[in-house]
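The data below hold one chain only, encoded as structure tokens and taken in the form predicted alone.
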Amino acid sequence: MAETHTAICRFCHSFCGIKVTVEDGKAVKVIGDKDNPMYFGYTCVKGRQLPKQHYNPERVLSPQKRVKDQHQRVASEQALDEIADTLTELIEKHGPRSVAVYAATYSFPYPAGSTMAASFMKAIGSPMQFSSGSIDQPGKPVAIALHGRWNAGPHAFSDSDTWMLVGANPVVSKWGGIPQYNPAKRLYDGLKRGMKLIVIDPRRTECAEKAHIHLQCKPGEDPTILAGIANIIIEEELYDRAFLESDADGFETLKEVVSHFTPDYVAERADVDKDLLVEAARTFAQAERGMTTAGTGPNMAPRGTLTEYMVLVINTLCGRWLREGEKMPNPFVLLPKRHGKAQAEPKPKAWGYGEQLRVRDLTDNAGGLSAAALADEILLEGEGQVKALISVGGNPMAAWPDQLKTYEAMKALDLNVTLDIKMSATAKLADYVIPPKLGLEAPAISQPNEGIWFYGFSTGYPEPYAMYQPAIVEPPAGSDLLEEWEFFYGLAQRMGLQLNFAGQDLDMVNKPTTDDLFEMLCTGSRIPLDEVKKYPHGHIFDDPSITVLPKDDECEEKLDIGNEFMMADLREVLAEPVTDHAGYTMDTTYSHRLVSRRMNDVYNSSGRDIPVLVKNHQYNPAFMNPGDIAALGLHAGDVVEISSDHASILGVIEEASDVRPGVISMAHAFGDAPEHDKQVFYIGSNTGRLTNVEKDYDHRTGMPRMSAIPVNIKRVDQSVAAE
């Protein structure tokens, strides 16, 4: 008999309220759940192929050990035991500094995992923690720290009268600004109430094409254009005049700065439209309310921080960020109660703290250690050399940049563990595959979404909404699989570690249970978590007594958006050359820039095993404009090469009218070792091989350039792409 539950859907980070229908202990069916008041019945195409996630015959249900060259099936308990006792010796003979972690984005929905791997790592006195986070975005946290938090918050999006999105398509990323709970129903209200969206982006995307003002620029040069939106701001005197003088710093500093970015300037340098320029500035300055947010592309491409920062920078000089007694948008449920105050926080270090990294001079930063030295720290050899990897809800092989220098990291490990439901590129190279349970088959709560408010602004629920998901399936008949709480938790025992969770100690003897875990991670919320149980559909916990309050009569603090390091960073853009393209490259023999985009039909590397998701094809397509492809001589299904100074990868053509000439689009995250290169029809291409860790780099985030990547299209043999 069927029966019907809801759930949080957990294939992204967007954890939609769905409907689960149960047949004989199995998922079959996911809807879109219309009762809850956060996502309004939407879920994705992916989140509604759930049960075939969970029931995928190439799903590993069982530990996996890698003996000669190939894997075979162990009991998580033996794979434990191995695991402790390598460990052990290796932190005995190399120290705790051997032994690094890389969390990643499936471990994101699984809070308790990602908490009981960092509660390890501190347990066995090792620094090396590395979090997908570093390769993706970490201009935001650090454009925080040197621009500063505004501790009451910014505009939310659903009162707003304007929105500038910078290289973001939330509409299918689901993320970037809009909020990404049904994010196409959010956009459609505010276009609807009048709201004028405005879109920087290369390309003419999804929320491009519902812009007010699209301005179709060469990749990369999004601070060219933001500081040419800023200068325009302050000669036509829009900015807030009042908020700056009580809560900001650097004005004449940054007047000076961005007075040489002006609009013939910047519609030469980044190739747009000088008036639709004019006009964005003067659009988002005049109106009401609106903030500037930016997305994954520009942080992946030249200057991420700088991007992030000057993306602050235009907020505040408009200011926009809630004031004294207006309402909390949301003042957070599972976690204790956020109540804003108008005012400006202590700014912290952006960088050059904590552990030192033996490469590139990196260290410690806002955004966390950089993943992309950590293929170095383990090919260096000598003090300090990383001997094992332990990679939770992560896929380095496909997700780090400079994937051959990654190839050989992965192989040259001691110990190579990896938690994955399937043998991806980078579990055919471990020594262990934990296979964890899957999201339907463990509780789940939605406090990460409350959590990434604190990453950077404009994140997280625009509302106080809460959800808890008991268990609803168990796992396959057979399957021996751990939580990936579990597995450390584990480890911890046999080695004799005592675990602090969440600021609390665990009985090491008597396992906890996930619930009990969640109640920790919830200690001192705003509302309980048993509170939060009794709503299945989820639950938006208002309360519009919690507003902003006033800014302490001693707060000193105020806004930098004159920053030296950014100030110099914009000097350093205004000494380049006009007739490149933007980057720390330029060299004018590359005929393209490769920009890295999203497809709605897949997350990262994942859902490429799905059939419903590769429908349309199994790669990732090279998108180019048809008038590109025609002066090229080349046709849609082409098999070209694609080379940067770096590195070469295969691709396979396609239109797309959408992509400015120029310009190569493609998905990040595809791709296998370089052995597979000529199944690219079937596993894509890996863009990140492009990318050189050593060279065009934030030096102070370790950033490498991901997007925005010149480099030169040649067809080759057909054949060369099939085996």
Ligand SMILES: Nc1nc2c(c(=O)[nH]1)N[C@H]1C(S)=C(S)[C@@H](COP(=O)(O)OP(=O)(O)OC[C@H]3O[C@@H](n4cnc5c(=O)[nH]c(N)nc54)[C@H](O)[C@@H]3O)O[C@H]1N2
Second form
Amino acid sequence: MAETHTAICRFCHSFCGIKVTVEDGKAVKVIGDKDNPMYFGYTCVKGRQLPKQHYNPERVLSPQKRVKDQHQRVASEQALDEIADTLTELIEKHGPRSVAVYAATYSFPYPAGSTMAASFMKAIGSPMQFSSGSIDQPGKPVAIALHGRWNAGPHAFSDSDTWMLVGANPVVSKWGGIPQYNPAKRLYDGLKRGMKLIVIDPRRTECAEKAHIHLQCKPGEDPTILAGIANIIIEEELYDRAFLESDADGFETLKEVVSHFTPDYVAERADVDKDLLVEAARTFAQAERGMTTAGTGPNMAPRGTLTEYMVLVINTLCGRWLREGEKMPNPFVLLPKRHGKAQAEPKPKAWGYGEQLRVRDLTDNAGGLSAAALADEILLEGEGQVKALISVGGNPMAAWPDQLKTYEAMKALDLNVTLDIKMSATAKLADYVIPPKLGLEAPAISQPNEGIWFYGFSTGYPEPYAMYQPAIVEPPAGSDLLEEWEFFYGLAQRMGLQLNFAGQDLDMVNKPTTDDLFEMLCTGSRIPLDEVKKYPHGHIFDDPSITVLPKDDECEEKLDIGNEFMMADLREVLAEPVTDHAGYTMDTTYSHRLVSRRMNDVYNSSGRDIPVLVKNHQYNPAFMNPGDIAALGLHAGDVVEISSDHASILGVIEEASDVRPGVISMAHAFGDAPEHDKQVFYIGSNTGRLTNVEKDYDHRTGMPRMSAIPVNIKRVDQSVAAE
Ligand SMILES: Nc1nc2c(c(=O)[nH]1)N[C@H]1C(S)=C(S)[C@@H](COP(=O)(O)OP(=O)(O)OC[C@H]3O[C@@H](n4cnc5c(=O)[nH]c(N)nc54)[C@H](O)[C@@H]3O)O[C@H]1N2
Ligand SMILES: Nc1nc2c(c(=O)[nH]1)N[C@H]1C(S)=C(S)[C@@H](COP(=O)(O)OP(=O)(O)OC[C@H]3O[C@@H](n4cnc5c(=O)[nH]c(N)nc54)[C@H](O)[C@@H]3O)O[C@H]1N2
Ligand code: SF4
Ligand SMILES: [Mo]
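Moving on from the form predicted alone, kindly provide the form predicted together with this ligand as a structure.
What follows is the whole complex; the chain from before opens it.
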């Protein structure tokens, strides 16, 4: 018999409200839930494949242990016993720092898992906690630490009359500025209202198509462009003088430094039309409301922190922060009530604290310990060497920069454990693969999408929305699955550890349920979880009485738009020769710049085992401008070698008139270990291999150059892709 349940899609971080048809205990169909007040019935092609994901023949349904290069089924109890023993031994011999956790993409939708992983690490005393956020946009939190956070938050998208997207494509990625909850509809509504969208991107993206102004710039020149925009705003006195006087420091310093970024200089350096640049600055600054936000593109190009800082500077110049008496767009639901004040918060330390990594003088920082240094930490012998790695919902072999180094690191580990649903490129090298329950098999809460408020600015639900979902189907018969939190709890039990979860000591004898843990995560929430559970379609728990409070009398804190480190970085940019196409190293021996991008049908390395999602592309094409392809004597479908100064990968050429000349646009997280390179038409290739983690990296966050990578392209004998 068929029944319908509402649920939260956890294929991606967007958490769409969906309706799932369940027949004979199995999910058979997913559609959008029109009664959901946040998503209005939206789903994407990935979400509609949840049944295929859950019942994928390739899905790992019981723990796997590697015995002489073969993986064998092992009972979860036994896997936990053995892993706990090995960890105990390693900690006794090498200390707790020898154990590292990498909590990645699929930690986000499972907050009990990520919190339990952190509790476990605390209990063993290891500071080596890494997340994929550190190879994503670590410059965001670091820039906020330097500039300061406006306690009440930014202008909302819903009543803005302009928005500027810098290297983000939210319509596809559900990230980067437009609230990621049916962003296409939100953008459509905004444009209909008259919103002026500005996009800065070397590609004419789905968002750029809709933009009032598109600056199709050279990649890697975002600090230059944003400094140029700040300069125009200052020169033309388009800034919010009153706000700057009351709430910002550093105006005169900023003014002096950006004065060198004249429209002529920026136009030449970033190769954008000068008049269009000036129009972009005016359009943004002359509007009443709206933010500038940046995505992964410029964050992965050199100087991501500086880009994020200049984004904040432009917003502050224009006073785009909520003021006293305005309605708080989202005072939170499943988190304690947020009653913002119209003031800057005290600035936390941005870097130089906490754990010191053994390479590149990196420390803990507001963006977290750098996962780009984790392979080094595994390979570098000596005191403190990382011997055990637990990856939670991540795929280092697909996603870490410098894949060949990562490959060596994965093999060098004494204990390599991954919690994954499939035999990923990382799982194939792991000692243990622990498969978890999937999204429809375990309860869910929307709380993580509230929590990302603290990660960036202008992220998270634009209204106080929340939803809970119980488990709606049983895992496949005969499977032996652990939720992510159960894995860490099971280890702790065996290792005799007392875990503290979200501030409370856990009962280490009587195992809690996922719902118990959710209750703990929601302690002190503005709306009790039980209340949220009453609304199967999700609900907006509005309270118009929650308005922005006035500034505290004693508050002297200000936003800093002339931070000394960032101004020094801008001066460094100025000192570079204009002929440099993309950042640090003046090098004209490379003809192209490879830039990052997302593809709609897959999610990082996920989705490639689901036929409908790879019907267009099993691989990640090397998208290039048709003019460039012709100039190089190439044709669509040709296999080429793409070489950086660090490594080479194969690519399959595809024509894309939306890509700027001089640029190759290619998605990440494809490919596998080097012995599979020839299968480029089936598995694509790994762009991460082109990155050198030791060069052109951000000295505060460790973020290496993962976009705007100088490369050369060479046609190769097509038989290299023979298999
Ligand atoms: N060159 C280059 N490198 C990049 C990027 C880039 O643009 N260019 N982007 C970076 C960014 S932004 C990020 S966030 C990282 C991503 O880095 P990672 O998170 O390390 O990579 P993913 O491919 O998302 O890995 C997710 C893994 O989780 C598994 N999985 C799927 N569903 C579940 C589940 O329900 N539970 C569990 N436990 N596992 C599940 C998938 O099978 C997959 O193996 O990559 C970064 N690397
Ligand atoms: N369908 C789908 N959705 C996803 C993902 C996915 O793999 N597939 N991944 C998820 C993840 S992990 C994340 S972090 C988010 C990221 O979300 P976004 O940041 O929106 O990611 P992209 O869509 O890649 O958009 C980045 C844009 O930056 C541009 N770009 C590249 N280099 C530069 C540069 O130097 N300067 C400028 N100005 N632009 C540049 C690219 O052309 C691209 O259009 O998306 C998430 N959503
Ligand atoms: S955007 Fe697609 S994959 Fe992401 S939550 Fe929504 S339906 Fe699921
Ligand atoms: Mo990401």
